[in-house]
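What follows is a single chain, given as structure tokens, in the form predicted alone.
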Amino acid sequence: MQKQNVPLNAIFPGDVRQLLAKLPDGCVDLIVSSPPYNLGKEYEAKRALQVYLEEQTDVLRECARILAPQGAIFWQVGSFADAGSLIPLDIRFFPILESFGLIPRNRIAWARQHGLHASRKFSCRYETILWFTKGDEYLFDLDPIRVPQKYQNKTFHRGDKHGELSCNPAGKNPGDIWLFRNVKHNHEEQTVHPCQFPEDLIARIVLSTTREGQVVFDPYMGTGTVAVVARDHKRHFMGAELDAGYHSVALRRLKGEPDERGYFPNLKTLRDWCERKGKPVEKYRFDVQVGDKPTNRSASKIYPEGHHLEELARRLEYEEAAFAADVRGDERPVDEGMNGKRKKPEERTLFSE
């Protein structure tokens, strides 16, 4: 079957099926997305996660197809919840994917401090990002995406490299836990979607992935952060949205300009409009505002993923000595990072160099 010419740069308004069957064999180099699972009530819970599963492997048999031979995927899933059992998605996706000769790299734990809660099992703290390659000839570049080393002048103690640099300065590579803060609440980001993807996360997988000038391909665009994520770093990037809505915000974002009304479709748009055209910010309103009036980016808490991690381990290691004192029977230690008294990251100390 011949296959149509697509137009690069866009987001189709649709199913992404329609838009797959006209896509040619190996045309995209990255494809990168976190499926919906919206069956709705018609189906009883375990007959919902079979068609669901049914429905992700007739995507994915195309998303192979449509992937460059060095091409990537990255698949980010989390838990289906069957009365009160709990089944991690990525395990039932792990068999579809290989069953398309694709290859497994990494299995990427994208960890949170906060999620559901649970009362009879423990909390869900984290989601996977599965990430497949369609052969053994494949781009990963390291360099875009290093993150600083724990001990940054370290230096070999003995041998022919003693006093030389141990590791690379320029940054280690960053494993597979991540700690990309949601995006939710006060977050620059936010649109009117309720999963989004944070930019920096999708960033760091294009950077890794691909070159500049390659195509990322988005079958469930959402609100288009992979749209422009890609556009940012001199990608081409194409997808679908099957919700209208959804895709007008998208288009929003890409525009990067006021709507009719003078909103913008979330604060980081309407700030980098203004920062550009010089205007000030509150002036102008978005669509998820909360408050009388947007501020500056001076006076947003925007830290790096570095900064979650640090937060992250330090309340760990609280918690452990917090549970040991329980079990001594002594008197738990204060948490300084709590009852409103979260320190600065550069007043912090616990986990410093």
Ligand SMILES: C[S@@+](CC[C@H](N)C(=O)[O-])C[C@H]1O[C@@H](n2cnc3c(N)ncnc32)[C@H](O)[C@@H]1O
The other form holds:
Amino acid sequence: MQKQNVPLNAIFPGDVRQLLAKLPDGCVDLIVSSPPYNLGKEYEAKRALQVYLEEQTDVLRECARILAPQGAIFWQVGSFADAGSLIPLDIRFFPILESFGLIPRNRIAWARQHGLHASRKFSCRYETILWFTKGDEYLFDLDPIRVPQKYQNKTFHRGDKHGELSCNPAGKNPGDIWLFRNVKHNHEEQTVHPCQFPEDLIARIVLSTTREGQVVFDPYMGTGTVAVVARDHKRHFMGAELDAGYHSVALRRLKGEPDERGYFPNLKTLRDWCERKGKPVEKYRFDVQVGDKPTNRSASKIYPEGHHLEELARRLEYEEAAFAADVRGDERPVDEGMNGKRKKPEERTLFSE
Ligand SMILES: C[S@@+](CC[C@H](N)C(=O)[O-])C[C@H]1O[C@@H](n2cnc3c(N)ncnc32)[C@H](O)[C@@H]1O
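Show the same protein again, this time as the form predicted in complex with the ligand rather than the form predicted alone.
Full assembly next; the chain just shown is listed first.
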């Protein structure tokens, strides 16, 4: 792969098209991004869908060009809403990616249990991540991203393997429905950006599709989640961010130190630094802090994806029981929430915490 003249471990402060024009063919191993959705968010001007897609086509053509032969692209999008209609953007992006000879591997649903409640349609509870590869020789390393088996200790009941574990004790493939919590208030990674990636979602992609020392590119870096995760997992990063404010937050996140006012870009960076340096968290602040003092990590509720999957499974179980009660004409069972259903650690089989 050609790595000369490539600005590794840097975020270009400007339009990604200027950066792409300077990059040689095949210089990145993974592209992972969430482009502007054309929703008129504070960082984007809303344009006609066709104009938006033409611009995205130009960027994706260049992305396909700079991707190494064994490389992969993950494109995360939601929907385009206009005058009450809703167009899932991945449907429009799919043929664009195919038109550059890229090969589809997965369409991942990133589901959320919370969000705005719609009144004239079903509430939107997922976005998608399209995974395409440049060729048929591509990396997919399952081992670093396995999740616990549903029945971790299940054994064969008969035959030659009687008594042996019937499933891989290292865990299973996470599947294509992901439940990482999105980065909203109370999430320790939240910065001033309204649409950040959660780091654990990006880590799953980076760890399964790249090796140490390879290059991860995000054309729309925002506040630098992809850069932080790539760096933390010993990969190189590269990308662009048009907005000077978000660009400077991304650099502060990467630096991981308090600024001259004693502020951090988010609570996670603050906690990490205080833990490393043995400093008290109460002495520092972070950009989106609401209360008087930041809390210690031990006092916060930070759940892995498995928690949210368990929560979803429990909720569906409850809805089924409530529906069955309605059909029978019985009183509905009480929804005890996650607390009522909490098991002792040794009883947990579905997901570890
Ligand atoms: C959905 S956000 C990405 C957020 C990012 N994934 C994160 O975790 O912070 C899209 C970002 O693209 C930036 N952007 C929009 N047009 C751009 C362009 N032409 N070149 C570079 N960045 C651009 C916006 O300022 C915005 O921060």
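This structure is a prediction, so every number in the text was calculated from the model and none was measured. Numbering follows the first chain given and starts at 1. Rigid core here is just the name for the largest C-alpha set that superposes within 1.5 Å across the two forms.
- After superposition on the rigid core, displacement of the C-alpha of D25 between the two forms stays below 2 Å.
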